[in-house]
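A lone chain, given as structure tokens: the form predicted on its own.
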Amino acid sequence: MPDTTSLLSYVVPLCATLLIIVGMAGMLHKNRRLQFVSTTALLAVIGMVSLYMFLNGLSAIIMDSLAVYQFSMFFVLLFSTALILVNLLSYGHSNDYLSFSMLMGFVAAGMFTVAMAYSLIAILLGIELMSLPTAFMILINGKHHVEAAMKLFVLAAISIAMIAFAIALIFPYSPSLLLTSNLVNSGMKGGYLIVLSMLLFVSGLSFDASLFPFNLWIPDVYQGAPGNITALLAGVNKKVAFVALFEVLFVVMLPYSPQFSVLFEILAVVTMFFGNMAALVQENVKRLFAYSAISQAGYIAIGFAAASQYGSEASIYQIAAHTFMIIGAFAVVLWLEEKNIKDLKDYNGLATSNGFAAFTLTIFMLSMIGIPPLMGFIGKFLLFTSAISAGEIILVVIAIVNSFISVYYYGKVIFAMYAKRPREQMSMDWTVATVAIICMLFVLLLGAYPQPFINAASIAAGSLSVL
């Protein structure tokens, strides 16, 4: 009789692939509250059993290609979690949520293959099957996002094309692709293929994480998008990819650790500051959050650079911290979007007309650029030292001079805000109100209380030993 680890860890995949069969239900029975209970139901399910899983310690293979151990449990939880605010802010605000809905089973189905992969082509195949729906969910929402529609699939395409080729050198010298740290070991002698083989996987999940100069077309992507896949694109498919990233090059690519280190160096240098310097110059806040977004990418590589489990721990921390940041934040924005409220000077006197809605904003900015007690501090407050530690001090002396420069563009908003203008009052419908909440109180108890969530997050960064 299978024992309960077993049993427990098929519940993920069968619950993911519940999701889908769900989601394509809806399109027959076009009862858009059903579609949403169900949908949410299932996200809790999986959540629940990973949080099970990974405060118990369990750990198991399914079929040689999914591994379920306390790394890839943390993020399944953090990936549910997002999931659940995303599809309660669609519910409200998506114009055809049924169809979102159908294709929101394949990305999620996508994002847990991706953080419960063990092999090279399930990663392969879990970002193919995030990135492409989500360009679908562009699309269906009318033709005026067409652009960014197109524009993500193009995106999309190289990314999978270039992880696909990565994949293709690899295998001649190890034809399992199972991620462990034996797997470039046979092909040492490949030496330089293997090392070509990183760059290419870099290169392509950089699409997906925004890492510099791959990012260039994010801007447009985020702010072509409706606000509701806004939050998805930068809360949590961006972060599908350093969860990929975490798994090849510390696992997979630890022998040539040193290299990454110093691409990872020149990455976090590069994003930052051309996210900082691109964002100070935008009026419309929609695209000044998405600039905001790609810094925040270049912080969180900081980690990869340190090299080490610490760093690890840093970077995984400041994901979940900036999940948390940048959904309730685009939740606000998609609320004032449908306003007409799109550019900087359309912000003027908001604390006015909903003070609410400037408060959970300024919350959100303030965590971003790094200020106590709030969840953005801690995560920053971690990468530096990690990159201290590591030796890098002149990392982190550019990392304090970015966290400067962002303060002008979110103090712009911020002081936008707090204009003495009146204004009409506006009242905020429960599904942004319920979103912007939740997301606040993780960022501020996570910012007061951050303990047990770094302790989380060391144990998620020590198992991906285990493998």
Contents of the next structure:
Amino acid sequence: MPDTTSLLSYVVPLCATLLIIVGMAGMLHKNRRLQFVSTTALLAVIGMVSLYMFLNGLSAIIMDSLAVYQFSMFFVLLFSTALILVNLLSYGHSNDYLSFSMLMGFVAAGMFTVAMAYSLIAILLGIELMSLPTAFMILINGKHHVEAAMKLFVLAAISIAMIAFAIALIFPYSPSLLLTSNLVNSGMKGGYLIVLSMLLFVSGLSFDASLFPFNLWIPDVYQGAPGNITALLAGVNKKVAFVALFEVLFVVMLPYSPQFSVLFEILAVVTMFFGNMAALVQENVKRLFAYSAISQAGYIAIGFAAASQYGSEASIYQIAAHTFMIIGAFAVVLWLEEKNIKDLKDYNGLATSNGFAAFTLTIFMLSMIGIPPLMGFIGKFLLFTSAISAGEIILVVIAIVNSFISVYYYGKVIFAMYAKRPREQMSMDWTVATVAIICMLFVLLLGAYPQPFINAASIAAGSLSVL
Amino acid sequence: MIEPFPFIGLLLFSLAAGIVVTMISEETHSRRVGIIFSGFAMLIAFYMLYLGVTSGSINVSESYPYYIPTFGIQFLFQLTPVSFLLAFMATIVAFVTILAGNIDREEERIATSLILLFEFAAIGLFASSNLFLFFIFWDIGVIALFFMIYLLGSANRRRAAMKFIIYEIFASLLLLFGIILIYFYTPVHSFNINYIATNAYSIPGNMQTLIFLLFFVAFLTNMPVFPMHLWLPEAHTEASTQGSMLLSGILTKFGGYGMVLLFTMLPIGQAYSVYVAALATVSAFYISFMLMVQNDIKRIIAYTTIVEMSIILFGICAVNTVGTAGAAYAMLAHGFAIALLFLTAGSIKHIFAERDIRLLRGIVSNATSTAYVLLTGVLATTGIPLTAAFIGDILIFIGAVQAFSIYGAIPLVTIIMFGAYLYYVLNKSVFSAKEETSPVDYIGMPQKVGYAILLFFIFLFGLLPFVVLNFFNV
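The form predicted together with the partner chain is what I need now, so please give it after the form predicted on its own.
Following is the full complex, with the preceding chain placed first.
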């Protein structure tokens, strides 16, 4: 007789499947509101079930491909929360909400698959399921987005090919494709193929995680895509790639941690510098945030460079922090873009036309700089301490230099918004306002009282290491 | 000894409540709301001073159940004599700033709530017994003042605010790095200042030097002392009167208090004290010369801040009881005096619509009270006996002579140097009766009350120094 644990553990995959079915059904009944309510309800169910399973520490393996444990439940909870926010944004602002919602079903299923992955194939499928529909999402939302969609599509295909090749390379060493199976050295000296496979994994996932050499598409696509999809890309897709990196590096390739530690030191440094330097000269605010998201990915990579449980805890915290910051920021930017306010010079005097928008954007940007007591500061602090405890003082110095550089471009936006210019009042619609308020509350509360959330991140990191 | 009553919690809570109430109050009422809340804070601080004076010592510590075990952070507050004097000064300067600083009554709601936020940060910073909390309050204060300059300053405020925030964030990042390093190199990882002070000798020498340098440059930038002073004159010229009063009066004391902490915390500080003293001397002389070519009255006052802070740093790096007590006393005195000077400068700007000393003539005949208050403020800054700065300066130089023998008296010259220029300015602009600049407006009662409060404290601490000095066991 199946106990409640195993029954509950099927809820998340079941709801994810239902999300796809509901999404397709929406194309038939064509009722936007019904579609919005049903998808949000399903995501909420997923969120609550995962929260319950996280808090009670339940664990189960589903058909040798998905695993329920605290790490996966933490991220299922995070992604479902983020998807509810993005869904709300799209409900208010998508040209074609019904097709967005259908594609979001696939994307969500892919995200949950990656978060719960128990085998390498699940990771591959999840990434594929997630990135290809995103390209179509961009495509159907207006006519000027073809180039961005095309770029995303091609790069997603390349990244999937790389991951598939990486899996093929470690297959000879491994009795099975489960994450937990130990890699055995079957005669080939030094395991160079495993390191090569690791490089391919990191490169393949770097496309979505926006780490340095593979992130050149980010600004174009973020700028070209409509704001709600940019929020999805920056807020969730990117984080999914980091989750996959966690699963591959901290579980499968854990014996090779000295190697990936060095790799991520380099990636973190170049990504931070690339993102920050390029952001300095941007005039378009969406592009500026795209580059800032790249530099934030560099900070998250510091936790990987620390290659310890403390490091992964810090990265998990920063991933969650950046999710809320960037979704909130892109929500406001999306609304402004619809009012044809795109460039830095258009932002002049925003505070006089809508004080709330300027205030929330300021909070998000201060959090991205790492000003206490906001969530971004706690994340950066954890990352820096984890790197110092791993003995990487130089990396911390470079990260601090980068934080300092970032003050300039975030400051430019804040300056522009609070410049004294007479402007007419603009009122914000409720979807954007709700998303911004929820994200701001997360950033403020989890920054002012971080301990429960740090505990959660450390439980998640701990359960990953004993998987 | 003060009775166990949660004074600091009450102060912080009432100020936090004040920020919220000010933000939701109407524009016309917001200043009054701010006066009530900051006045309440001032009364609490005054009551604490009374209790401290009657019992002869200041020793407050409070803890709250807010606790982050991952970082070993507790909400643990304590007031040492140094931090108590600074927190006391901060409440009074902030009260006067809200009461009298905004002569033109512009943007009162945002200004008042920012001042309350800054006061909250300042009291939290001086009272925190934990480096992590110290850092958090530091950044809150910096951000509050950044918006104060940016939103309420004059024409070129954009550039000045940018310069200010870049210098200050640079300092705060160095501070953050230093704090993380100190956390990892103490035997039991801890941010607690008392714990670090007793266990810092076990940190390896190289690491102590690195930590010392990081903290030192951060506090040097904030104080500011040459060569990190470049943000200050510009920030002052562009900031509003309220912004200037808070900048010079309270923000620069963050760095000063940090220096006191640094030299008491890290034993390696002793080894570098001579070099620090040399830097402070150079700074005091260089800035005194810089001061003599300024014409903008606010700029002149801004430069005196740098000289004073250099002398205070000189007192701190003597690393003895007298020097430290003198530095704390001089910071207290400087807070009142400089707030008074900026308030009079703001009044002069308001009355004559002019700040250039080459164009201002005969202030005394058209703005008598402001002119005499300015005179008293200048006397108080230059450390004339009976004013608080005199006690501070004399203690600093006694401490410095103890530490550096006769060379400890060298920076005394700079006080005479900038004092001479200030008297020249007074002679030329304030008390020259040949020609007169015509006034365009008048100041009101709030400004005069503000003058009176600041003058009262300048003379109170000048006439009755021994009461407060008992705290230090000098």
